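Only one chain comes next, encoded as structure tokens, the form predicted alone.
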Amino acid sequence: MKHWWKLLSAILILYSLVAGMLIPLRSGIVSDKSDMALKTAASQHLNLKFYNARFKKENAEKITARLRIDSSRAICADNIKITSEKELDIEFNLAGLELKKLESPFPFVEIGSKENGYVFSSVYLSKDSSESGNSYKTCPAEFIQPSQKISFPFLNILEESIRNLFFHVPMWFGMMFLLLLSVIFSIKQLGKADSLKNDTKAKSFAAIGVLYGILGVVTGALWAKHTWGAYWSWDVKQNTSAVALLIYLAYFVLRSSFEDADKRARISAAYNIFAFATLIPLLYIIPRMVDSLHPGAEGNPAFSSYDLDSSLRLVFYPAVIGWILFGVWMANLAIRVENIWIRKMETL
């Protein structure tokens, strides 16, 4: 069992590849508009399209909704009708309802049934809207119970490309791993030139971590496409990785201009210090300051704990973990096939 952890890595990359694509989405409210507005207090028809949904016409009377309006109070919907598989027609009455007493103007619309457990979106109440007429009818103001099902969250903008998650992600995890090894094998060179050993396992590890960041970019470009219409936005993001990448290719352009070993060994080392070095500020401190379309930046923040929830967990780092020990088994064998080179070279 000496090598397990590269049988742990085979198992946790086949793992993270079937269960990141078979895994379903939850149902969730498919909208052209982000805020579906309410423009008026009296009779409402909402109607609300579905993704990942299988409503049955007969069982109709087994779905609620709800128009969840503060912490205390809901809505019931007055009438519920099954125009498809993927469609309903809700109407709701807020005839009533003082609007201007709202703790917020953006309360959730709520649709639950055994089958296909929950899904909410937010809708928009104006506040000058007319609050005179009948009451609303309320109903019990307990969350719907969520599926017990194993499910993805379902977002309007991602949808079926959050599974992009399982390898866009883990691509820059490795990456920044797998430099960071190769940066402390360049040091280690510095305070050992006597030896070329640390030199070509800096080199191997930064080859397979540049490796990773290419498949990085390219995961992003096509994830890029699908949310943000074009495979390269000219996002800040986008242009520091590609600058990052430029930087480490021009390492390798670096050790390809000396014959002497030493040398190169000696400079590479303190080049790849420095390109390691630049990556914080490229990849983490600059998108940071500006906006940016990629989440993580100003005013985008990362997954927050609905869109990275238990079910994205279970897959997302064995991915990451299954990901990076697959990268220092190719930096392994990149290392074994420079050294028999190295050989063939001294023997001629």
Contents of the next structure:
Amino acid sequence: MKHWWKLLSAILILYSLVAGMLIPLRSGIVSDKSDMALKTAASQHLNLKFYNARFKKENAEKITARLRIDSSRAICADNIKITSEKELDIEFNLAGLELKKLESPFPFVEIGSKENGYVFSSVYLSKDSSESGNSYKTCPAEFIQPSQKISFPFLNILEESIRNLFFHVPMWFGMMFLLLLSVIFSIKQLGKADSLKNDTKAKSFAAIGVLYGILGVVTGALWAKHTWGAYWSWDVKQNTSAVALLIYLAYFVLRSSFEDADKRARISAAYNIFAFATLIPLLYIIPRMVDSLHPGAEGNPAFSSYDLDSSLRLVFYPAVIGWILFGVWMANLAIRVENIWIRKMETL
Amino acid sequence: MKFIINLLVIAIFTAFGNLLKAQSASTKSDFFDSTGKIYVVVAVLVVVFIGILIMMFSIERRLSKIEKEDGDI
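After the form predicted alone, can we look at the form predicted in complex with the partner chain?
Below: every chain and molecule of the assembly, starting with the one above.
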């Protein structure tokens, strides 16, 4: 099987499509932050709206809700009412709770059941000086084991669009890989100038790499519109990747301006090396130095371990490999067609 | 052949335009933000697919030139 890697690329992309679209999102709280505020007084209510949840009235007693104080203690809810399939009304008695004694001013509420897993959200506590009623009671609370079912994390602004991770980010990984191949062939071309074979390869890999880059920018802009609020927010990474693409577009303009094939091969190979050299500061150094809306801006422009959940990795890495191989496949087709064309022109 | 392709392209674009018009300005972003923003993922997949189509068209154009040189097969 000479073509195993083409099959592999198709299988990996198909896998990323199927698994990336079908693995469910965890449940999450979609209420505003203002709904998450509690006072240290009796009968405090949390009215919470959930995403991907289905509460049933007959299972009401199985649902637990507690406000965690430290690793072994929590304040259990006095009353949990299911107001609708996706809404809960939770009542806490927090009278007499001293904020200064808490480990964190934003303790977590843990809501859920043993079977279906838990949802976490931090709560904003504020002091209430009026002292009335019984003071709060703690209940023992074991640490919660994460759910064993494979599911993607629920992030408030992203919601289901977290799945774009498997289609937007592999474009950039693929672009980088293809442009690296392109520059390698450009160097080879400079070393062995009597044949145009390496020049064709460099050109085709650059073309597919730039296609991936443009797809990355367009898909990124679409994603940004519905998460950051605008197609173009002048984010560092958006700007630098646009500049990088313009530099590579100039590579093709440069190529088309030569009549003589040998001259074109030599000069565009030299230009390609400089173009690739500018990619490194543009995509790897500047984004690390400036604040960005992109995740991982605090040092690593890729993903910190917090951003990339293990269930996401399960789909993300196969998608990256699949799209890289698919790009090499597309470039391969272009190279073969181009070579036939060159041979034809030489015989004429 | 070219005429048919042109016709198809126009048909697709008018259909798409009507679709957008149907969910006019105020509801368009509501549509994308509904059901947990899953339609953003759909839009991204459509864009990636269009990218692959562009690639196929450009390879096809080269192939047609070669076929023409071979003397219309």
